[in-house]
Every structure is written in C-alpha cells, then in structure tokens.
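Next comes just one chain, in structure tokens: the form predicted alone.
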Amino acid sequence: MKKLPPFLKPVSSFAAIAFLLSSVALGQEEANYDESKVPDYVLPELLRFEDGKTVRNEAQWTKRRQELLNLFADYVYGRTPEAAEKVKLKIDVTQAVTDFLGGKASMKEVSLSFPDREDGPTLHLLVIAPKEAMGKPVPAFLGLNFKGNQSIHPDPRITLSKSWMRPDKEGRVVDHQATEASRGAASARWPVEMIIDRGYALATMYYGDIDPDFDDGFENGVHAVFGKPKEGEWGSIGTWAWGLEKALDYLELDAQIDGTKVMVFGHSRLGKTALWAGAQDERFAMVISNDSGCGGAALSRRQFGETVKRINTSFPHWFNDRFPEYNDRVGDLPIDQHELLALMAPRPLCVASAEGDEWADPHGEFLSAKFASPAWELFGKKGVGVDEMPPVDQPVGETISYHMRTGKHDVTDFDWTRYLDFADRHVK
C-alpha cells in the first residue's frame, strides 16, 4: 500500500468498500417515485419570525435571514468552529503557465495550507483564465470536483491529486489514489472551453483536499487540525463549504478574477455544498446547484426519492449531529430546504434537475425555488416566476433560474449553456 501522507490516517480498503456497498444496498431499497403517495405536508412559513410576526420588507428580511441561517446550522448542516472562522491560509502559487487551451487562456495552481502545520492538509486550487484577464480581471465560477483538478481537462501539466479518493468502476482510482488514466475522466462536466470562450475563469479544487469522503470519525483532512466536531458543529457538507470561502479569499485576491462576481457551483453533494457555501457567505455573487437533491433544493417534506433518513444512514458525516433526530419525522424540522434557496436573495440562483434522476426529486426542486420566490420580492424582483413546473428542457426564471433537462444525474452542456446564459444577464 502506498505511503499516506502524514495528516491522512489510514483506513482499510476492506472498511471503504463495505462502506460503499451498504450505501449502495440501502439506495436499492424501495423508494417512492409516486408522486399520489407524498405525505401531506406544512411548510415553514418563509416570511414569518420565530415569534409569529411577518416579514414585510428589505430591512426585516435581514433579521429573518440571520433566523434561518442559525436554524439551518443548528438542525443541518452544523457550525463552523470558530477557529476555522478565523484561519488563514497560506498562498503559494506552484505553477503558472500563460498558453494553455492552444493560448487563448492562462493556467495556475495555487496551494492554501496551514501556515503552522507543516504536516497538515494542503487545498489544492486550479485556476483558468481567459486571455483577456491578463489586462483586466473576468467574473469566474468556482466549485469543487469529486476526482482531482487532473481529471476536468487532459491537459498533463496539471498536477495529479494524491489525495485520498473513492474506488470508481472504470480503474482510474487505484488503492484509493488517482492515476495517470484519471486525467479529463470528468472533462464532459467541466466545459473548460466553452466557459472560457465566453469570457469567464474557472476555479475548482478536489473535494477530497478538504475532508475526504468517509465515514472516518472526522479524522482526517481539516479536521485534523481543528479537530472533532463537537456537538452542533459542522459534517462534511460543511466543511466543503468552509474549503469554497477560503477558495474565495484567494480569489478576491487574484489580479486575474473579478472577486466580487464569483459564482458557486456544484453537483449533487457538492451541489448541496454550493448551497450551504452561498448562504453562508454573501461575497458569492451567484449561486448554482445542479441536481442537488435531498439535503440540497429538493423539499425535505415531500419524502420523494432520496429522504433524509436515507441520506443520514448512508452518508452520516454529512450533515451535523442534530439532523439525524429527524429521520421519522421530518415535518417536525422547523426549516426546510426553500427557506435555504431564499437565503441566496436577493442574488441570482440557478437550480437544476434533470428527468431522469427522480431521486433527487426535480419537482420538488422546482417546489422550493417556487416557494422561496417571495424572498426575492421583498427586493423587488422575481424570483423563478411561474406557478407550474416547465416541461423538459425548457428553462424558466427571472432572478431564480429553474430547467429540468432530459438525462440522468450529471452535469452537460445544456445545463452550462444555462448558468452561462444566467451569468451573463445577471454578473457578467
């Protein structure tokens, strides 16, 4: 087995893949795609204090938003310890390079570490940037990747991950390490070209560098520095989340980007990740979730597809301490997922489902954008601006981009076009 770096603890191949293969067998349980057999349900009133009182204007919005966001991080996703609130990490740029993509764009690697832990995790941020930005700095969308900044374009000169990562079906990942047969394995998802053509950057950085992705009682990535979470505090979702800020302050200073038009994206759990990462932190200028699901965009209430108590048995380092209270009864939450998309208001926000992945649940996606859409109004704006889900591939929205596309679960170009589209209208 190779050697693992000195932060990283060990965990046996054995151990993972068991892991796996129960998330898996649970996932194959029944589930309901009935849309007659959702329970009846009552949401959280979005512009309603705690205390009973109505949210009426801008300014009150602010103390409701502060609501939400406490409650999200008491029941969900957990707080940041505040020693993470208050790190700050080194910068190193390791390479830079000005022809890349045949010269249209520039490429750099920046690595963010741990100024006092020479032993500890290293975040490893990839930026690309059109030509353009060499004499003024361009809007850039940033997210997180699942196998290594190596495997969203062949290019060699980007540096192979030798981060921890999850076993894959092709063999590109082999003793948990990516190998040279990863590099552009997730290209289709990542667009570089067209993004770059059009006049933005990319950032991304593998979601690995941060906290890998397991069961490993919080041992291992950050949380080798700050520690176990204590109760309330942050799971991995979290502090995914916490990675795209502190990717953030990099880029607020990086002469190339325009630091305050940074857009957040994210797939799936990183899609969940972009969300929490946006509420969190108002310096995002745009947020983007793509097919994010239970935990994510999609009403936790409506128990369609994925339900939070199957995301909390096959994932538990996911959300913080408290969520899992609510596996049997998640009408008792005093929050769900509209009330989290609100929390982007009055920015722009794209969500995005696709009609082939009913786990996720794209109506009831479609449901939460619809039903935070009065957050927005405050502020004079529309939010997604129909009442009724549009048909496949027919995207909708004013200030909250909805499109449910044909497909699975994945991210394609239609769905880049979109958010492409969005940003041009909203940030650009």
Ligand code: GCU
Contents of the next structure:
Amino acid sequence: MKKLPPFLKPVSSFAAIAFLLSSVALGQEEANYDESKVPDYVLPELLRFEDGKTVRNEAQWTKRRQELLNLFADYVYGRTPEAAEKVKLKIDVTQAVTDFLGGKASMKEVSLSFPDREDGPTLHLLVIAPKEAMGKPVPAFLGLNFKGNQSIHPDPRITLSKSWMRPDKEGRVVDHQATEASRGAASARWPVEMIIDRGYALATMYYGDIDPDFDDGFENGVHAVFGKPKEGEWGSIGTWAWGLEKALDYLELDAQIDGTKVMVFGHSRLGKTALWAGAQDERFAMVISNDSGCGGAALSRRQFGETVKRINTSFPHWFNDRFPEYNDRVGDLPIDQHELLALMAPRPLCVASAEGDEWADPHGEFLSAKFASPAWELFGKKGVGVDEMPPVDQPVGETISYHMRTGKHDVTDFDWTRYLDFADRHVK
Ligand code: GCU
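Beyond the form predicted alone, can we have the form predicted together with alpha-D-glucopyranuronic acid?
Following is the full complex, with the preceding chain placed first.
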C-alpha cells in the first residue's frame, strides 16, 4: 500500500511533475482503481491557520473552523445567499396519525413553504416517532430521500410525492412523477421499524422538493425564489443542505422531538449534503456520511474512483462555480475533505463505505476520517482511534465511527445498526 508523505514535507519536483502528469492522464478517462497509481500528494494541514500559525487548543480551533468553513463555501459548495439563511418558512401540519406501524408510532406530515411565494416550492417533511414521544421528546434521525417520502415505507397514508423525479430503472417513475408502485420502493434503505424500536424518531424529506436534481441553469426549486446563484453562491448540494437546516428549524419546535439530539444522515450525494449541513450547522448532534465519496468524505487528492473533474463534468449543478477551476489541479485546492469531516468536531461522526463501492474510494474515506481526528483530540476526545483501515464489516472508532461493509453502494441494516449503536453511545 502506498505510504502518505508526511505533512508539510516539501514535494520534490519529481513528485510534482508525476502528480501533474497523472492528473492530466486521469482527466476524463477511465477512473483509477489501482492503489499504486494514486499520485503523491500532500494534504493541507488541518491544524495550521492560513497564515502558518499552529492551532493548539479549542479556542484556536473555533477560529480555524471558521476559516475552513469559509474555504469550503468559497471553493467547493458555494455560499448560501443571505436571504435563504434568514427566511422563515411557513409550517403546516397536513396529516397526523397515531396508529402507524400497528400503533407503535405516530406519523405526521408537515409542509414548509415560502410565506410570500405561492408559486415557490414546498418542502414536505415526514416525521415518524415512537409512541413514547407522546410523553417525552426523543432523539431523531433526519435525512433526505431520493424517491419521495412514500418510497421509504409502504403505508398508503404517506402522501405520494408530486415533485419532479429522475427516471428510475424499475419504471416506478412515469413522466418524472412517482407512481403508486414507488410506495416502499426504498424501504430496504430506511428500516423504519428498527429505528422506532430503538426509541428514535425518523424525519425525512424528498431532496427534489428543495431543488430538482438536474442541470437546468438554476431555474427551479428554491433557485426560483432566491434567484440564480451569484458568483460563489451555492449549487444544488448547498440548497439540499439548507433544506436540512430548515427541517431542523421545524424539528426544534416539534414537541415529540428533542431538538438538541437531531442527527443528520445521508447516502451518496445526500451523504455529501449531510456533511455540508453538519459542517455549517452545529445544531446537528451527530452527522452520518454513508458512501458519500468524492466531494463528501473521500480525499480529493487521491484521485481514486470518482475525481473532482469527473464529478464537476457529470454534475455541473452540484457545487459552486469555482470548484471546476481545480478539475486538473486538485493539489492546489486550499482544503481537502478530511477538513470537511473535522468541521463536525467535537460531535460524533459516522463515516461508512462499502467494499464494492470503489467509485467512492473507501480507503480515501477512511484516511479522511483518520486525518480529521486531530480536531477531536483538541477537545480531549479520540477521533477514529486507529491507524489502519479495519477489515470489512468491523466498525471501529471512538468519536468518529468508520466501517466498510461487504456489498455495494447502498444503505443496509448493517449500516443502520452501527448508526443506532453509535447514537446510543453518544447522543441518547
Ligand atoms: C454518482 C456520483 C456520485 C454520487 C452518486 C449518488 O455515482 O458520481 O458522486 O455519490 O451518484 O449520489 O448516488
């Protein structure tokens, strides 16, 4: 296995040339899946201010944290427009039942809309809470879903999403609309009963309610309200993360939910989103990145699996307008993704990979967790707590959990069991 060069070691001119050549070679061609072809790279130092001074304690970390947050906004995800930060959405509870899951849980649908914009998008939040939440607020998982709220559980009372949807292989989406056949289609990824049985609530929302996931020149979704992004402003990941924060604004008011114990979860592009939401909003008590890969937990400089260039080419609407400038020179980015993970410190963080998901670079996700760990140490906590990547299906970690599960790019009960155990340990 390739050894990382020590931090701050000056890159030799040979390594620099090799790096340059390899980035050109990797460009738009086949993704690299060969560890020996990972270019030499030097990670930006987590605990060093931009002016070169060292970060030694919690107080200094608060400043460094702000510096990093600004860098991620400026170079990767874009800034949230001020109007979006300030806006207060109108809350309407549109349905509430107390006999969900055969009486084990309550189910509520809440719509969040723009007060002065009848044509604006409406975010539909589904909240499922265990019976005991009637008497005492419970901790909750909050995550965006890919196929509408009705996809997470087959109960026909969940409202079928009417929002624009990407076509699916199974034909459950017709003319960009979810059909009845999509009910429960994603239930394997959302083990509702298991979550409820463990005493947690689950809140979810369709990501396309916030911004439909295609490159439309930023016309629809919340862009219709806040306008086309100005230079340096958010892409779709920024809008989705904003939607999570708005959902949390609501959950803080919900008597069934303990607003200080809301954990943000996301898979894949929505894992990138969960990380960006958790970074910006420290109200999230725990952050979960499931197979988030490039632009999420994986180190960009490794260029293993999906690269920055590939992601910006395939999904030009996800990030800000500056990130693509680094397509062919990721080594010049002032940040790498371990520093995004560090923005969760000192809160608990879960990073999960799948063995068959090389596109998301499991090893790069582990290294990111490892190199983020010094941020937790400033608080007297341990991050991932191990140096070597653990064997498959063996979760490790103190305040950062890491595991690589057998199988493909997905969310399974194995992943959720770890998240629930970690939540029991750190949040409940
Ligand atoms: C694509 C994309 C990934 C993303 C994934 C997903 O594979 O390249 O970056 O994580 O889709 O969201 O499912």
